[in-house]
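Next up: just one chain, as structure tokens, the form predicted on its own.
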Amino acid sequence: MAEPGSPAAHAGDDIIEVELDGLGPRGDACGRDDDGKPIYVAGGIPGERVRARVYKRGRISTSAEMIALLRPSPHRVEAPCPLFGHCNGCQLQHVAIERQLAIKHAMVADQLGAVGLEPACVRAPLAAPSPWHYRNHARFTVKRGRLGFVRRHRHAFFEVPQCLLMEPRINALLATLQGRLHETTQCNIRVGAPDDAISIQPRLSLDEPASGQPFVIEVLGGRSFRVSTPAFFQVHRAQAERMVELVRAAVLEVGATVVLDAFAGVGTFAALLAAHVEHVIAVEESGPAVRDASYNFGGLSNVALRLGKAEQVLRAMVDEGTAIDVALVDPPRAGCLPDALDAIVALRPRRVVYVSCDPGSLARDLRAMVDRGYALSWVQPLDMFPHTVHVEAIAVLDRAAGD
């Protein structure tokens, strides 16, 4: 909060001083002007006082760039990437990793508290075993043959010689391709678990490296998965392994025999649960993901794949009288539609295991489940995306006794 009499009233040169006491939804530190309007400062840390230059005034918020640290945070570290501050891919690279975990814990707990749920059920986040060079998927903008990113605030392109979040194979390909891509404006690179599992899209006229590969092979839980270029797969393989272990334990803890895997994607959870339960029903609407899942379920006779929108398929299951023990839900960032939640409640699973990459939509949907007779047992954040403001979380709800 800006102190009384501070320059937060905005002088004509638009240089301000502001106390930063929070974090905005995009990872910018947040303070407030004398009228209570948020001021977002990229590169700041909650607890700091900074001098900043305003570059955008909106109706509901002000955006500024830091020009001087007046009182630095004890959690501030030197960002190792020379692009930090120009690139918006890493919002927290200047924050000590232990503090990043505390920030992410607070993000999840605060969202739960905002909807009247108990923040104390949020466990300490699981730190990533490899906080650098973990991303197995990159999307680059291409301009004049050069690969790079676009700065969020000013929409300016800048070349990227290497990215400290990307797996080494992606950085090696980035160096190889620089200055050679004159036939496209976008380039996606995905690498799988085997060393030779590489996909470069779109198909290019270059002799080397080869491009246009339709999929890569990933490995989780000791099982191989085909992942097509447009399909979703977790970008941090090591943390995805831990997430699978947590989900599997939560499902098996209640002695489940029939499991629903809503938003099944390429079938990761369903395939890895199949050996431990009698039957898995996987629901997915994306065509590429369904084709991958069909391939990945090869040899699994106890997995049924149903194509369609989750809310429609789940409602049909209710009408058919399908009985399930556990509902596993892993929706997109926006969360579940109300009709999907209504159908899950109508199916009456003993337990719901909810996987989310957005604390806000997670809290909203957990509140809806609690209001329909489920008790929130625990929430486990995972640092799936170190040095960014994003956080993955697993939540477990149990049907209230006697319901």
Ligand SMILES: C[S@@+](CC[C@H](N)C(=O)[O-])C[C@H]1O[C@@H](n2cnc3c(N)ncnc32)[C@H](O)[C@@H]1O
Second form
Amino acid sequence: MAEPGSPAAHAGDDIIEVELDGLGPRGDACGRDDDGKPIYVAGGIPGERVRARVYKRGRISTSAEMIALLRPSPHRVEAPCPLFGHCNGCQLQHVAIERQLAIKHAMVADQLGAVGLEPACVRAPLAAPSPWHYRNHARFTVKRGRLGFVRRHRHAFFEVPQCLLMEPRINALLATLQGRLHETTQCNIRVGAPDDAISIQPRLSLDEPASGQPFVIEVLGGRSFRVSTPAFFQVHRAQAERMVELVRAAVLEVGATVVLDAFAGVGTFAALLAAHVEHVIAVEESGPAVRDASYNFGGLSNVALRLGKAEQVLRAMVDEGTAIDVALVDPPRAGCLPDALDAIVALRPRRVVYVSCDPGSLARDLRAMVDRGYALSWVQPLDMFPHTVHVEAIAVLDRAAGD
Ligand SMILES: C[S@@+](CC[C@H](N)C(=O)[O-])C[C@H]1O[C@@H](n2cnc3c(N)ncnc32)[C@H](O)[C@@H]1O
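Since we've got the form predicted on its own here, give me the form predicted together with the named molecule too.
Time for the whole complex; same chain goes first.
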């Protein structure tokens, strides 16, 4: 339970008993002290009572390491990965997958409730068809030739022989490269949809495996996409397919003819919507992603691509008098800047489809749009990142009648 050599092993630390009733922002289970201050206990599960050793008393919260499970959760399972608890990657492997979904549902609903939105509009999360070996992208730290991750406590490096979240091709490359990477401190491995679509960065001086490939090919919605090394692409291909279907249905349901795809990445949504609507405007700030999107839009004459920050490009569209029916918004974890939200509302789309990987910023931005005349119809969480505390969600807002 307590990790050898972790801060919890220091002599003189105090021992507490705590009821765990929630999850902290990093996925640690959370209880409260007598003053209501959060106590975070890694490896706990909401509903459990544990004995724990405090290793850090901060002004805002206390961190403790579990030393005994006094009342285990009925949802507790054996974490299959021997690195679980040491590694930052997974926080929920010790929780049955059905319970992970319930926890993620509550995470989204609680954030909505906290900003005064109706938690009941959050649907049951869509389970992943493949909760293991789903990740198509890995970023390894390299030390003395060995690939690994950085430990949860003390940020110390540890070697990773295999990762249960990675696609088998990444684990095969990991085994091949282990102990041979003396020329770099980082290694980025991406695998695309075709079996031979592999990118290892940086370029290595090894004869085998080949490395330095600048992009991989992905396939989504029956279309191929070039994805360059720095560009974003969803890590769980099967769940990305379902997300695209949901987004497409939400856009087409209102009979959209002009669609804005803000934060467009390599152009997945825009390209897949182009066959169904008259015009799509894709906005993206990253140069490599825009170059990929331009390539991926080859043959699509009804997609306009605008390079720039959403908050500036969307304001320019308002000034130009651009008319759109639906705004599709898929920002990074921090959500939209206020200027971007202002411009989206000023463009007066009938519907906003908001794709998010962070329930906190999602709730904040939904609240801002509801305050400006939009009604929240539904929120659909998707388990895009099984065994981690992360959750993806699609939210649909409609302009209130008469507004
Ligand atoms: C979560 S990804 C979504 C990409 C794409 N919709 C997809 O599904 O693959 C967010 C994208 O927003 C881009 N981005 C981040 N900040 C931005 C900004 N201020 N303006 C425009 N694009 C931005 C990133 O480069 C990234 O491609």
